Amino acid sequence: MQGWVTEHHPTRDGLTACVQCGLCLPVCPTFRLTGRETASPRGRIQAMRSVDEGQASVDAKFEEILDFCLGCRACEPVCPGMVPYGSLLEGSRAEISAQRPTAYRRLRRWVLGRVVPTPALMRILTVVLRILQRLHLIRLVPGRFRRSLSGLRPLDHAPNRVDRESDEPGGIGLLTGCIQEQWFPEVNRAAVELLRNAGHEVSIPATQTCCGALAAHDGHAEVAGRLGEANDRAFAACGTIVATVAGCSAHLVDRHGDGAADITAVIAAAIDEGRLPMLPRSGQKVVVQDPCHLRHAQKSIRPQRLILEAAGLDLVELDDAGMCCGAAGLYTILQPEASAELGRQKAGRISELGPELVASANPGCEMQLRAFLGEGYEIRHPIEMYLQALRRHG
């Protein structure tokens, strides 16, 4: 058996921290969907152990087991052994990429390493999508992509994107995000306005690039490392790197610790400290959807609730233990059936609750929810809702 071949492989300490207790089973979306042990965190860790101990190899079966995982990290908060499941998963996928470099994986590596981090190419893609939206031709997109793209916000009337600044950085450096910058620019603009209203100096480094989260989750560790190093240089003079995408902020926090944060944490802190106001109750209800990389990876659920309460909204909880919506980066493309079933379950729960206003702090989740909820629902980032409320109150 070949075993591990890269420096990114799962560590022995991480693998042996799992005591196979099974507390992860009820919170794992894929186990709940299938009931299969190999679709659970402890089952996947057992597969990793088998490779680590030379009893199995990185073969097609191992790849199938790991690829079915959402990477939602719901298992981490309930684990008594504090198993670093996210890093074990990324390390195992790095091994799959190294030992089984199929044409499809090479294509994904090129897209995530070259296309997505290049603003000019992303702008071209955005123009194409805008034309398809305007002509109502999204239905012509191949099936695996069509469902996700059907959840895009209208691109026709998107406001100007925030300008990348090359002057001396301030205290906070804003990561604009490869997807967020092109498809959800309103969120970044809200972030800049609120941060400056709260008294923060905000810099948007001109040389920044994709954070590398998508590449890391798909097993392209060297691509993620290269992008991370480029951003280290771009944000070198910033005190804190802030991201408006939960998946990006989780990746940055894993890399930089306290030197990075999600926008919801920073805005909530400003509200707590009185630098941004609490508004009177409006009586309008909002369903709160927790992105996995906020709830599970960063263990952060209070900030977005505080922001929504400060906007004068009444919160309606899903009470589904933060079950993943099925978006999970590339999962909608790689595992469309499982992704769709989870999306239907989440949308069904939201529709049962009644309110047609939904808060979500991650673009992938927003697209997934919009695709399954359909028309009639307004889905926005919590900071957008807060800024809108501030403007209504002058």
Contents of the next structure:
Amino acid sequence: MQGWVTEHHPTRDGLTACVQCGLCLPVCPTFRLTGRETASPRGRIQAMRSVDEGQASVDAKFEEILDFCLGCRACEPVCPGMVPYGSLLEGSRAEISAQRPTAYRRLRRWVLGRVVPTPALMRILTVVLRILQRLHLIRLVPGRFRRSLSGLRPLDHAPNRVDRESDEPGGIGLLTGCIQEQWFPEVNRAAVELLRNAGHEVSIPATQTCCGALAAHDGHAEVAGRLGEANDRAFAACGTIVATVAGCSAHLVDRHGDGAADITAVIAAAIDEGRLPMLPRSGQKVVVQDPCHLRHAQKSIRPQRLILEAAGLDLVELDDAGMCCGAAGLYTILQPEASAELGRQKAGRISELGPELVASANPGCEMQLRAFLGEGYEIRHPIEMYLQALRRHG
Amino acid sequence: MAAIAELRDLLGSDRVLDDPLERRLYSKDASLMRGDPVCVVFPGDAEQVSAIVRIAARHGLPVIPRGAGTGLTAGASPMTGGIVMSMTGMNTIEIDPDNQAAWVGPGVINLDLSKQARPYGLHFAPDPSSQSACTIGGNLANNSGGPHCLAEGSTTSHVLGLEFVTADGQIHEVGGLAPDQPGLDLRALLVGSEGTLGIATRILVRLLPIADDVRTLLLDFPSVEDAARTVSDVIAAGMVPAALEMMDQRMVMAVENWLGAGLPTDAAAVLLAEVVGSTATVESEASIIAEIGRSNHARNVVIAVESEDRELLWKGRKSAFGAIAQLAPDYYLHDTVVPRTRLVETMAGVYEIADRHDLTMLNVFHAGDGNLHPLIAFDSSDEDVARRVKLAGEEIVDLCLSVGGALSGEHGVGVEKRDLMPSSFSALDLDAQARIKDVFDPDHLLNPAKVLPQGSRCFDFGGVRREVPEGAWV
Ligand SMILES: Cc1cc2nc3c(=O)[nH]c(=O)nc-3n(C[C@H](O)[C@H](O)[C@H](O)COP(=O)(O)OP(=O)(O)OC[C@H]3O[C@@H](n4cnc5c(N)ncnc54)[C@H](O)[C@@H]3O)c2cc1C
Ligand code: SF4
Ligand code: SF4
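What I would like now is the form predicted together with its partner chain, since the data block earlier showed the form predicted on its own; can you produce it?
Every chain and every other molecule in the complex is listed next, the one we just looked at coming first.
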């Protein structure tokens, strides 16, 4: 039986760390949807281990089992064996790409490796989307893209992006994010303003590129490696790399450890240390939605809450143990049905709670929530809410 | 295969899995033993369960019910091949707050039931450490217990009735809300039968009111004996705390490494105790337990009041088994019960056995009812180690039986301890049990070759192997 063929394959140590206890089953969204071991973390690890032990190969079934995984990593924090599931998954996907190179996968590699990281191309795409949005023609977009795109914020005619600078980089280096900088420029702007207010030196290195998270999750390890190296050079002079997208920051933290952070961690630290103020309570309620890449991948729950409290808001918890909203990077496009079901469930729980203000620290989640919550909800990044409150109080 | 085609016709092809990789993911539970099923099926109701059993019977295929597969004795491992029947799809919950009861599907997850019951001020008392994952069907089949069963009793005290399917495909209902059911109490027979007598398709459970107030205590001791003596003294003082749990030093270190809950890693043993009731009761009981602990040389006593702090203490205890994964690739766990009065000497004996075989032994257990879980962490790829683990395991069981203990506290017998049954039951006892099996399931279709060793019927009683089956270490 054909085993692994790349150097990226899941490690033996990672696989044997799993004692098959099953404690990860109930937190896994795909297990919850199906009740099946073939859609559970334990089952997926066992599938990988079967290949590792020569009892199975990277065949169509293996691909199906691994493709259905969201990569939400909810299985990690509950795992007493500390199984590094995220890296096992990336390794398995890299093997699938290498051993089962379909045209669709190759197309995705090209898009994630060449198109998404090229700002000029993304700008053209954004202009097209803006025109569709204005003319209410998003409904003409092919099915699986339509729903996600219907969750976009209104795209600005002349977006005030934070510009990548050519000056000497240093201090905190802001990773602008390929999609974030085009579709959610307000978040990066808020980040820069707050970081500077908090006394940080901020630079936005001109030669930066995509962090490679989407490519890594989709099994294009070489592409992710290439992008990662380019950023290593671009951010070499910076103390810390900070991203405003949870998916990007999780990937950077895996790569750089303490040398990288999510914006929420940095802003929360500034509030903790008194470099940014706690603002008076407004009595307004906000539902906190935890992006998986903060809550599970970075085990970060407190910072986003502290920021919202500092903004004077009253927190309303979703109390669903951080169940994924179904956005999960490319998942909306690759597994539209499961993604939609999770989106509906999440929206259902939010609408039961009442408040129409929802905080989410990840653009993918924001789009998914807007697509399923529909009209009447305001969904923003916590730092945007904080900045708004800060301005209100002068 | 003809049986698979019939099953597909019945359930739809989406609910019958037979790809080799899919079958492999259902080849074992959380134990070390693996079988190879013909296929996996997902019934949606009792009628489908019945129809599946009839198809299986026609083709002579065994049926192995499976809940969440957290069992530790290969109860849900298809050791004889056959059809694995996953109950996860049968997971409805109907709460009857007036009668403090609920009808639930067997696939309902234990903790989900308590969460759903919380708005009514109720909860399901049995709380195995695996409660976030394991199913009520699995709890019923293994008569599972948990830290809080010390005061409330194990699953059997909380199952009022059930609907089940027998090997001939008939659907029966036993028990009910009325406290004293007429006729034989078949309910009690089904609970703990590990899927060998019938397949539970609906379960009527008792729900208990959530306690007004709770205190969780953490006591740490300079020696295991001091901790064990504290347990005996607490019970002797006439108290039945809601829970009384012990972890030894190695176990605390493994858990702490994962959790960072601030557990004392330099203590030889820690006790976790919980008292529930009115605020006045819990305060006085907590202080009595603290006092008893101190008189037995407890170095430190922490009393957690806030639910967050209490949950953190419990999280450590409940993750103990998994935390072993950091020490070695495999673990072998025993589940025996000894009289509480013999706890101290048994513990000493268990450590002595591990030392003699040069094995890493950790202990975590329900001290209050003398339910030991000595756990050996090892690497099964080393054959010599695997051999010593097996020897030590047998010696531990013998030791526990020799002080008047029992074979299985709560995890069931399954395959793991099946061939040790003759050391705790007489030939006559085993014969009686085998006859019951024959009445319910004459052709041995339901979870066959579990619980009762080959040759339990008196006339063929004889060469009973005392061996953990081949493949126990993979
Ligand atoms: C980390 C960990 C901690 C644990 N802690 C405890 C503990 O504290 N206390 C304790 O008692 N156990 C404990 N266990 C063991 C296990 O979790 C329990 O035995 C649990 O009740 C099994 O439930 P399950 O749904 O996983 O059942 P499974 O493992 O799937 O099956 C167990 C048995 O039940 C049978 N079965 C399942 N569903 C049905 C049904 N509907 N009808 C008939 N038979 C059925 C199966 O055939 C099998 O024999 C622990 C296990 C782990 C991994
Ligand atoms: S919780 Fe961890 S060790 Fe347990 S089955 Fe899941 S991945 Fe394996
Ligand atoms: S990453 Fe998410 S979907 Fe994938 S196995 Fe883990 S919990 Fe399940």
